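The data below hold one chain only, encoded as structure tokens and taken in the form predicted alone.
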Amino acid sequence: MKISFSTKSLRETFGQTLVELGERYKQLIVLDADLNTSARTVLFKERYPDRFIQCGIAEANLFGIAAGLAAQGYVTFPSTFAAFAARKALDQVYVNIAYPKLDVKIAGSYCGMTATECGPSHNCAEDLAIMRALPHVKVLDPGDNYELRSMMHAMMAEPGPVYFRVAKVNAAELFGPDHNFEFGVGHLLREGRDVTLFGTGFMTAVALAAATLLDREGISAAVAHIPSLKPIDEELIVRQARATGAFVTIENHRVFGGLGGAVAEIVSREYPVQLEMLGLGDTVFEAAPLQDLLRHYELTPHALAARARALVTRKRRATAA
């Protein structure tokens, strides 16, 4: 599978469908938390101002006006970087939006590696897990600009809680503009009988670089995307370990909680197989582009595949034992 990249990041295409979903649905409301620019929420704002709240920098305040006007019937688009939502606002994310399944949909940007040249107090990559674990939350991780387009008008037709990703980066295309998105669906991009590649948000994308360079070596990594993490498409996942048994898991987050989290939960009551999760560990990760990040923590498709060519290794050495 040939992969090109985007001209037009994540976040380009989340304030965009912000203003499409404006025009057909009147009850949406946008909230933003004085990053209106940054988070691109800034293109409602210009287009219908008088659904556009500004709560300035105060975060907790944020959740707490989203969720009152949730409770009113509207639906609201909570702004901010990730690191706000999971960690600055959490007590009002659970208490006033979780608990009492309101329609709030939370924008979590500049997750993960994408937000590293900002520092530390703005880093996240632990969103994942803390969403996962919120009662009545849906968590989604969307792979490209189609994936994250369809998934937002999904969530308009979805009552409830849902935390979404928007990265900043320009993702690769994954999908076409007709893909449909829908909650508790992956997809496999590429079949396989060694080993099974998962990847969520742009790092499938590195899934599927990495599977190409196993080819020329003989392994064949079959290749699945996983963008809503909860729900998660047990299904895939269990057939996948009957198909393969073996795992490896890459992620643009922490090993503990997201991807490899989720999917260990499953394999290990399910059908176990032999597992290996890629993704930050427990540090505090350095402030740097992040190309850089990717090569320093080696989550490059050359060091996924390293890492994939072993575990199918150990694999065939336990099957002739």
Second form
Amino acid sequence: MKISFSTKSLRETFGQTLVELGERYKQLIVLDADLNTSARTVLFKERYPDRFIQCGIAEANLFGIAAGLAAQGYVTFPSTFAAFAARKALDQVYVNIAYPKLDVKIAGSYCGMTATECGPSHNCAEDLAIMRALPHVKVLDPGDNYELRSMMHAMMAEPGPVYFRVAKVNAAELFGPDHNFEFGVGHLLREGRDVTLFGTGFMTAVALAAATLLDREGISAAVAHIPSLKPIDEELIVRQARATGAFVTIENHRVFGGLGGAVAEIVSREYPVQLEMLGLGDTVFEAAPLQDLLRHYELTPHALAARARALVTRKRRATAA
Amino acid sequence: MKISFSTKSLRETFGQTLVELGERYKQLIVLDADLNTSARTVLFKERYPDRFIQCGIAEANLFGIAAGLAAQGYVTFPSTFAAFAARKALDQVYVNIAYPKLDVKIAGSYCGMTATECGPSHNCAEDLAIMRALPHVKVLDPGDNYELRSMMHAMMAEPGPVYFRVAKVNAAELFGPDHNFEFGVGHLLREGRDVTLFGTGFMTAVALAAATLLDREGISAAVAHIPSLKPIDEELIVRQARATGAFVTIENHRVFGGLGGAVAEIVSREYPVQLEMLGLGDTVFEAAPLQDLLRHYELTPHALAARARALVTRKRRATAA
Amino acid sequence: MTRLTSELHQAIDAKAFAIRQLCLEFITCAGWGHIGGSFSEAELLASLYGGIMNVDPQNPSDPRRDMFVLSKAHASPALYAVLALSGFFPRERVFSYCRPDGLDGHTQRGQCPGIEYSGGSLGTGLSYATGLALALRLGDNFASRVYCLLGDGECNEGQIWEAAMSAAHYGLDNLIAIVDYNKVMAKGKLSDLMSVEPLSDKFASFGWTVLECDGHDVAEIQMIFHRAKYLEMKGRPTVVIAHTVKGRGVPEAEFNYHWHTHAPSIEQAGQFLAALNKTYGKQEKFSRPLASPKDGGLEAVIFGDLA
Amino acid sequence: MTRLTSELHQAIDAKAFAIRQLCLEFITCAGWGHIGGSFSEAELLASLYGGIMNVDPQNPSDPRRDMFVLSKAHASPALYAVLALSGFFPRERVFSYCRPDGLDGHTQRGQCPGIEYSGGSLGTGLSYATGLALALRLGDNFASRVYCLLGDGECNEGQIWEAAMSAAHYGLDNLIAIVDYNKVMAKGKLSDLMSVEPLSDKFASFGWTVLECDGHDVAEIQMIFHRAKYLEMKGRPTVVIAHTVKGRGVPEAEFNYHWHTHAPSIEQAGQFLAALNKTYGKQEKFSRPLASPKDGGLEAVIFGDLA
Ligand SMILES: Cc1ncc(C[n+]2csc(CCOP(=O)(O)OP(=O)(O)O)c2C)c(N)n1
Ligand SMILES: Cc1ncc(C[n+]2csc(CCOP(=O)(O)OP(=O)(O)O)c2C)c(N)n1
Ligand SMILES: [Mg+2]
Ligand SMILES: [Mg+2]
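Okay, that is the form predicted alone; can I get the form predicted in complex with its partner chain now?
Okay, now the whole complex, with that chain kicking things off.
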């Protein structure tokens, strides 16, 4: 499988899709907290200035206002960095939005480690765990531009709160323009017998590359992409547990309660298999360019392949014994 | 095993232990956000008014002030409801406290569903998942008064941030006055062969009662108590996986990323076994007395025993086949 | 005063009494609830739902209605009471307060007619009200207004000031905030715990028109809200600082933070009703025999199952 | 003005220039950073570290020191620069900015001498500074003061007002806040996006003594801080509202939100230095050849491993 990268970043697609949806849905409103050129909501602002609301640097207020508008029938997209949605305004998201199931679509920009040089205060590798723990909130991490766009169309068709990640990253292309995102549906991108590598967001590309490396040494790795963390594709996960009996997950997130945690919760209940998790540990962030961060925290194809290899070797030894 | 209940609530023990520690540690400061008689920090306030700081109804400020004091060598106990620590002031906890590893001990009062009649805004069944996802923060849920007291002594001896739960509940007595809490250490309260029931906080008592019920029908259930969710007793968990091959967890928390999630992450990696999780689902809270909530959400000995029974039956059938 | 207004005022005073009595009944039956902040807001709510706001119990979702946000959502009992007494839902329903499938301890949007806002976390209501007021603007609805009732202790919360700043920035003259300035928060007096003085200067410096009144004097309340609605400056939000007494009507509870959150025993409830009768020159009796539950807690559940 | 003060002022002006130049160098080398807010605070930092604050680079943890909290922690470059130029750590170290194991994009407590506060999330610094000031009180330290520099856009954050309310409530006269009032936030002017006017009224209504000055005029800055330290009212915190120009010194960057966060190319850096030289009548050259990295992102990592 050849991997090719988009020249457009996910955040750019986010901004462009907002414009596209704004045309179709007159009740769509975008709210900002002084980050519109970073988060790319500026594109919507330029096109629909009357439906763009600037809240200043006040994230609690941003989500409160978004909730009030939603209560009056608008579909609101309050936009800020993932850190400020999932940490700074969490209580507002919970009490005023999640609980009453208001139609608020929360884009977490600069998610995971993609705030790069901004360092710890802006990086947010907890958002998936946090949002997964809230009631009623759907939690999504798109793999590429096509998926992000399709996801945004899907959330307009489904009332209720959604949290979705928007990375400041050019992603590898996993899908094509006809890709159809569905809540709770994952995708088996590559078949394999020995182990399944699970990815979410743009990190699935690392899993694909690792599978290529493993292939070279005779290990057959399946690759599954999980864009919808809640609801999650339990069926796919259980099927792969039966088929390969060993999992490695990789995510742009800490290894507590994120993709790895969600998959572990399911396989433990339904069909226990050995599972290794790659992601950020209980660690501080360095402020650095993305390529340095990925290497520093060992979130590379080589590192993933090494974990998978060890797992498969153990499994083969156990079967032989 | 006979279960007996304390006539003193966990929050009362919290207040009393603060007073006790205040005598010994002159650098200990308690901070409040207009909840001191509820959280029982009022006991400390009455005894050491000079080391009690009232911050008003402003939780972000509460944690910021606690951080500043800690930076100057004080050990601070900012106290508020779990909901307002884990949700309302999460960013302050993360950026100003967790990251620089300041010596701040965060008591989450009225944790889980123990805010009872207050309903959703005050109940907080996400705090364990959220706090576990933060770097550097130790996460604790004490099983009884003895353990809470010992835990508070232990955290004074160990620099750095701690989040610990304080329930508004009279707990069953799991331990005695000589109990010694250690970070990362769990306790096997009851041996058993067929299944291990894991509990944290005061819910471990439900596991003990369920084990008694199971015993009556010939199922031998071990009971393990996990007061320290991060760090967690991996050794105990793996040992029980080998010994019993089947787990049920129960917690005063949602089933996403809490005790069940933590145990699932470990067994999946180390020794996969079947695991069922009991707790709150993706659901809204009712405002109601605790006894009604426990029954409403099926967090009773009967419900736990039923899950364990089903699991053991399945396991026995599989072994027989 | 014309005879008509004086009749109106008497009706509102009567409703305020009825609110207090009903709150007392169902808080006692629930064994939980906030007496102090419910009693301090009684005349304000009776006035808002007694003609100041444009609401219709028969059509509570009318798009042309005025909207009410109880930011101090712990004082929901008085709101449930005024809604029930105004015919938004059957009076009986308030007795489901804090029971499974019943009315929540704090207001939850959509849980019963007339509740617009999910709250309980203090500080969040004014932002939400700002969102509602913006929505009216965007929808070219110039008929409706949004009213938002804040606690005085609640004004410690920074989010109140974020919302205040933004509402002024947007020029939302369809937004009227009210502060139930009862001088007491949960655990003591504001002046001891965290003062918000000078409160009117604060709102003024955040760009609001500030009015003040006695929050128990129905005539003054009426007058001030008429000013707020019709006479105040265009292009600015207005705040009414209503000076009130926490626990008003029951001398033992007045200014007494013990009765911020606390349910009376059956016996105490009887004493409270007697005190209310005395204060307001009434001779009302409870509408039903009161019974309050006991929470057996974890113990009851465990021993119940083990038995 | 005496010859001595005028010499002091010249030295501070020179330091402010050196701060700007050094920021320009290492921001360019990092390929990331906040020019605008670093340049607007240059004279303020040069003054604070040029005699107003009691700090000792040889003994940065002296318990009797004054403490500084950069609440607008994104403008860390100017702080790193002034600390390096004042001898807190070797000048070379600033070039580790935004590199693994280097200086963080926002200040992180303990990462290098002189940094007291972990920030980056706007709005959180004044609460922390309030905690520091309370600690001085509790420790009977009446010699030290806490200085806290806020952004003007940052004053949108409610937590600033929570902290302001509490610092006044506690009567913390050992706390001096400074607002870098450069009229611009990240994506535009405050007056367009979210105005904080009238800012001095706001602080006054929250119980603070308010002083104003031109934040680029060193003589005025000196005078105002002397007033803040010695002449102002006891029992109240003081805020200095410093009127500044975002990006000050480089006409292209002045009041231009594009240069809020943005690293110049090597070529632009040369032009910026030329502009700085022109503004301040200098003829400085870069201290080293500049080189800026390229982030190959995910693509570089994947294709690197696959190769
Ligand atoms: C964010 C938050 N912090 C704390 C509480 C707990 N609490 C409920 S009511 C209350 C006191 C409110 O005082 P005030 O605003 O003066 O209301 P009133 O006097 O009208 O009851 C507190 C601290 C809460 N509900 N929300
Ligand atoms: C809570 C939070 N929200 C958003 C940001 C992103 N951000 C960084 S700087 C900035 C603008 C700050 O403007 P101002 O306070 O005026 O600072 P200055 O002009 O001095 O740079 C924003 C929005 C942040 N760091 N923290
Ligand atoms: Mg009050
Ligand atoms: Mg600015």
